[in-house]
Structure formats: C-alpha cells, structure tokens
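In the form predicted alone, a lone chain appears below as structure tokens.
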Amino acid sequence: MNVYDSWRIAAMLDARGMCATKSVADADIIILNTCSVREKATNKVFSELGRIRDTKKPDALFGIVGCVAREAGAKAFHRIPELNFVLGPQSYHRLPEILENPDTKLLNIDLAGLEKFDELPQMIKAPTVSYIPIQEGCNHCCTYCIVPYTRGREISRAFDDVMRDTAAAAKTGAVEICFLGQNVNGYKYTDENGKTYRLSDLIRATAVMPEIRRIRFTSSYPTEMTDDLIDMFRTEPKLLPFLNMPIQSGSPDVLKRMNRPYSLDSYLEIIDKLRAARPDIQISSDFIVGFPGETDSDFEKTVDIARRVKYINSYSFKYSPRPHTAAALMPNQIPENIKRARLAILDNELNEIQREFNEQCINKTMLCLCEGPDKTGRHLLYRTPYMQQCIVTKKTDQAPETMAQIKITAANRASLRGEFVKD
C-alpha cells in the first residue's frame, strides 16, 4: 500500500511540472511516506526529518504523510516546527495545497473515505507490475494493531473503480496486477442494483485481460478466505500459487489475546482447501513472537506451526506495542532479551524451511517477470510464480524478455540462480 500511495504522489507531482531528485539537498519538496506498525519504524521518521532539516535548502518543503502523519497528528509539528505538511494516509491529495501556499502549514490527518482515488490524476504509465488498492481499513480491531486508528474502519472501493484503474493499467505497460488492501480478501461492494462483488470477481475480470500474465493479492485474513476465492486458484491459472495469510501466532491462547478470532483447526483447514485446489501452491506468514504474556510453551506451539504448513516466505518481528491498541496496555509485558532470543529462534526455524524450498527448486523450469538490471548490470533479476528472486546472466544487450522461462541452477536462502531456457 505505501508503495503504491508512493507512486501516486509522485505522479501527481509529475502532473504539476515536477521530477524527481536523488538528492535532497536539491529538492524543492521533499515528502517522507511512513508507516507506524512497529514503534521502530516511527522513531526513524523522526530521525529521518531531523536530518532533513539540517540538509534541506531553505525555502525547501518537507512533510510527512502516511500513518505517522496520522498518528502523531500536530505533535509533528511541536518535534519538527519548520515541518510545512502532515497529511495521513487518505489526504495526500491535498498536497498541491501547500505547494499553492507554501508560507502556510497544512495538517490533515482525517479519515475521509476513499476521496482521494477521485481526487488523484490517472497514472501515465504503469510499472510492470501494478498495485491496484482494492480497499482501506480494518474492521478486524487486533489488539496489537494500530491500523484501525491511521487507516480507519474497513471500505471498500467501487467495482467499476477498481476495474477501471486495472484496464489503465493494463494498457500502459503492466504484466502483474496486485490488489491490495489491509484486509484484501475482505473486499465486498455492493452497486446501486444489489449486486455484491467479492475479491474473487475482481480477479476473474482481470483474468480476461489479455495484457495481465499475472495476478495476486496481499494481505489477506483467514476468515475471509472464502470458498469463492479459494476455488479461484483452481479454475485460474493467471492467479499465482503463492498466498500469503498471516497467523501471527501457533499458540491458541495467544491468538485469543490478539483478538484474531479463529482457531488453528479451522487455519489449517483453509490451507488444505487450498492445497487441494492448488496443489503447487506455497503459503507465506506473519508471526509476532513476545505478545503479552507469551509463555515458553506458546512460542514452542509457533515454531510447531510453522514446521507443520512450511511457509517458503514469511516476516517475523518482535511485538512492539503501539498507542491506541490494547495490547499496549495488557500486563505481563516480555522482556525485551527474550523477545529478541523467541525471534531468533523463529527465524532460524523460517530460513531453514525457505532454504529447503528454495532447493526444491534446482532444475525446474518456471515462467517469471523480469523486473530489470541489478546493481552490477551483468545480471537480470526476475521473479518467480512463488515472488522469490531469480539471478540471470543477460544475454545480450537487447532489452530483456518481460516473461521469460527459466530454469533454476543454484539456490540459497534469499534468492535463486537460473538460465534462460534455449528456444
């Protein structure tokens, strides 16, 4: 989602004569997109704007938007007074507004809806892949989770809207499509005659575009894993076999004190029903170890979890309390020493299992995207159906093949080698 309001920002600037600069030093505008999941996260804004200022011209505008901007709210401005904008996640739109007046302060951080999608300029030219925002917000409520406050309660854009940004994009460069939402598959809009659309009718009128070779969607919730999506995976093919669908926790009562209302039964019921509709696929998570009064014996029961469905992909991070969520005020809080000691047990655990995926791999042949040079320029990175990164030798100087089929030769934990197969 940040990278797509990102892109967006960007383009609306490009709309108003502007390009971009590496360096801030030159810029006339410099705007920081944050997200404030993790308390870490937020401190380095704030960081981050510090330096900034040291740095910056000094007619130069700067800001921040997103959910910091939301979360901190004025009190931006009390730690960074010659901070011009604080706009949260769904009023960046707003931004040519400082840029009309840039000897005022602008701060917006309300929950307006979805505005902002009618408010922004269509994008020129989409990437190869394109992030299509299919809804905002979470009616889900965690207890760890500060999204319902900078993101606000769940809505769900317009059927028509969606596809619409999907056809633009599809005729102006994009292969993969990638809808999102922080609960995607949650995603249901009923029009003005009472027809309901769900995430799996968004995926069967992309499916028929003859441009899109590819489609996935991020993040989901296992409740709203509904059998119209899962036999999606059957009948589709353009649809990848890769999932992610976070558990957060193996242990019954720790998932209890999250408020994520499913039991591990009917968790990996789901992931059965999706293994059986698709047979190939591969499932990716999210864990959280240390939450409030996690015992030893809860943590055993995620590392347990995690050898039992194999995720090939996941992100696990220490619990970090945030304001405005229970979790923050729970007793029992964890230690900071064992909360790094559980995430390093885990993640020891997660790499070795992505290792053995990854291996699996050697010799295979896969249809993946190319999504250009790396650093080097000797090598062509790609992606494959399962979003691991592939490493390949170019072969000429011609521009690279978009897709491209090919086969695996070496593997690690983060990335795989391949060739290109021989016509």
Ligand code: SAH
Given for the second form:
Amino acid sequence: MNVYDSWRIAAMLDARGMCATKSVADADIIILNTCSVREKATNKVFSELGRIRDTKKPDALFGIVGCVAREAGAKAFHRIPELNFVLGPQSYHRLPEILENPDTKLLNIDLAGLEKFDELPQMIKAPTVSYIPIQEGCNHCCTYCIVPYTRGREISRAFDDVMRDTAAAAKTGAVEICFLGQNVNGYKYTDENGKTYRLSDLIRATAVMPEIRRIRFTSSYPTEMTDDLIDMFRTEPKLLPFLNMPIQSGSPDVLKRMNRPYSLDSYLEIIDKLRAARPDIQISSDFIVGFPGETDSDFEKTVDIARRVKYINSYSFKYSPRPHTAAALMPNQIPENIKRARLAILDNELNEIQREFNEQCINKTMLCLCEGPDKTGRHLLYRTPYMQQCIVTKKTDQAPETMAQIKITAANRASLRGEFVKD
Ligand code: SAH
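Structure of the form predicted together with the named molecule, please, following the form predicted alone?
Then the entire complex follows, led off by the chain already shown.
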C-alpha cells in the first residue's frame, strides 16, 4: 500500500511539471513516506528527517506522509521545526497546497473517507504491475496491530471506481493487476440499487480485459476467504495460483490472545478448499514470533504449522509493541534475545521450505512476467506465477517479451535460473 501511495504522490508532482532527482541535495521538495506497523521503521523516520534537513537545499520543502505522520501529528513539527508538512495516509492528496503556500505549515492526519481517490490525478502511464487499492483500513482488531488506528476503519471503494481505474491501467500499460487492501478479501460494496459487489466480482470483471494477463490480491484475512472467492481459483486462469493468507501463529492460545478468530482446523480447511479448487496453489503467510506470553511450546506449534502447510514467500517478524494496541499492555512480554532466537529458527525453517519448493520447480515451464534487466545488463529478471525471481540470460538485444514461457533450469533458496522456451 505504501508503494502505491508513493506512486500516486510521484504522479501528482509529475502532473505539476516536477520530476524525480537522484539526490536529496538537488531536490526542491522531499517527501518521506512512512510505515508504522513495527517500531523499528518508526524509529528510523526521525533520524532520517534530521539527515534530510542537514543535506537539503535551504529553501527546499520537506515533510512526512503516511502512518508515522498520522501517529506523530503536530509533535513532528516540535521534533523537527523545519518540517513544512505532515500528512496522514488518507490526506496526501493535499500535498499541492504546500506548493502553493510554501510559507505555511500543513498538517492533516484525518481518516475521513476515501476522498483522496477522487482528488488524485489519473495515472497517465500505468506500470506493468499495477496496484489498485479497493479498500482501506481494517475492522478486525488484532491485538498487536496499529493499522485500524493509522489507516482507519474499513471502507470499500465503489465497484465502478475500481473498475474505471483498472480499465485505465489496462489501456496504459498494465499487464498484471494486484488488488490491494489491508483486508482485501473483506471488500464489500453495495451500490444505490442494492447490488452488493465482492472481490470475486472485481476479479471476474478484470479477467475479461485482454491486456491483463495476471491478477492477484493482498492481503487476505483467513475467515473472509469466502466460497465465491475460492471458486475464482478454479474458474479464472488469470488469477495466479498464489495467495498470501497470514496465520500469524500456530498456537491456539496465542491466536486467541491475538484476537484471531480461527482454529487451526478451520484455517487448514480453507487451505484444503483452495487446493481442491486449484491443485497447484501455493500459500504464503506472515508470522509474528515472541507475542506476549508465547511459550517454547507455542512457538514450536508455529514452526510445525509452517512445515505442515509448506508456506512459500513468507514474512516473519519479531513482535513489536505498538501504541494504541491491547497487546502492548499485556503481561509476560518476551525478552528481545528470545524473540531474536525464535525468529532465527523460524526463518531457517521457512528458507528450507522455500529452497525445497524452488528445487521442485526445476524442469517445469512457467509463464513469467518480465521486470527488466538485472544490474549487469546481461540477464533479464522475470517473476514466476509464485512470485519467485527467475534470472534468464539475454540472447538478443531486442526488447524482451513482457510475458514469456520459461523453463526453470536451476534453483537456490533466493531465486531460479531459467531459459526461454520457443513455442
Ligand atoms: N493486513 C495488513 C497487515 C499489515 S501488517 C496489511 O497488509 O496491510 C503486515 C504484517 O506485519 C502482519 O501480517 C503481521 O504479521 C505483522 N505485524 C503487524 N503488527 C505487528 C507488530 N505489532 N509486531 C510485529 N509484527 C506485526
């Protein structure tokens, strides 16, 4: 979502005749887009702002946007008095106001509505992989999570608005659409005639666009994986056989304290249904280790479930206490050294599973999407349907095919090697 927000901010400035610079010292405006899901990123923001202040041109405007801005509010101006603007994730469309009135201080951290989508200029050229936000905020109150506070309550965009953006992206260069939302599969929009649209309706309407070759969505909440959506994996070949569906922990006790309302059985049942719909589907997860009160035996259950589901492309984090969240106040916070040790064990396991899966891909042929040349310029980087990176040696100087059939020839934990298949 932050990558998407950054694009839109860049496009907004582009529409006003500005362009990106290579260094902070050359810039007339500097914008730090921020995330506050974990504490580490938040801590880095203010030291980075201090560095920017000391390197930028004296009259350059600078400010922060995103969730740390929302969280810091007016306090940000106290910490760094030179800041010109502080804008939350739902109000960055107001950025041009500071260009018009550079001598003011602009502060807006409201969460009201989705008006930014109406205010932002249309994208002129869509990236090959285009993110399309369909909902923002979250109504699930996971006890560790700051998102409901920083992005607000869940709100879905109008079906017609989403499809207008998707069609515009398809017409101006998008080949892959990734629908975005903090709780993307909770998407639900009822129009003035009382017709309700779900994520499955968006997928079906996008799959008929000839320019669009691949569709995916992130991130999903397990209990909102409804049958109509699972069925899309059976009926829509453009929907990639890959799904991020975070389990967070393998311990029923920890899940309860996290306020995640599923049992291991009900979660595994959803995976069974997904595999019945699309036998080649692979699942990815997010994991939190060292949640308050997590015992060794709780943690082992997380490692067990990772092995059992064989998650690929997963994310794992040490629990980070966040303001405004219930878990930050829970007893039995886990010491840092234990969190670190558990994370290393889980990461090791996840890497092993990834390497196994990557090796199983050897000799398979997959339709992959080109992301451009690598650093050396001798190879092309492709993305498989499972989001693995695949390195292919360039044969000619001709522009690469955006989509190509690639036979996987070698694999390690981090990436694949492949060659073009002539059809
Ligand atoms: N559904 C949301 C989740 C955002 S946070 C979205 O995609 O926008 C992404 C992941 O960060 C979560 O799935 C969780 O595993 C992790 N996370 C969230 N809060 C955390 C915290 N307080 N400490 C550690 N990890 C956290």
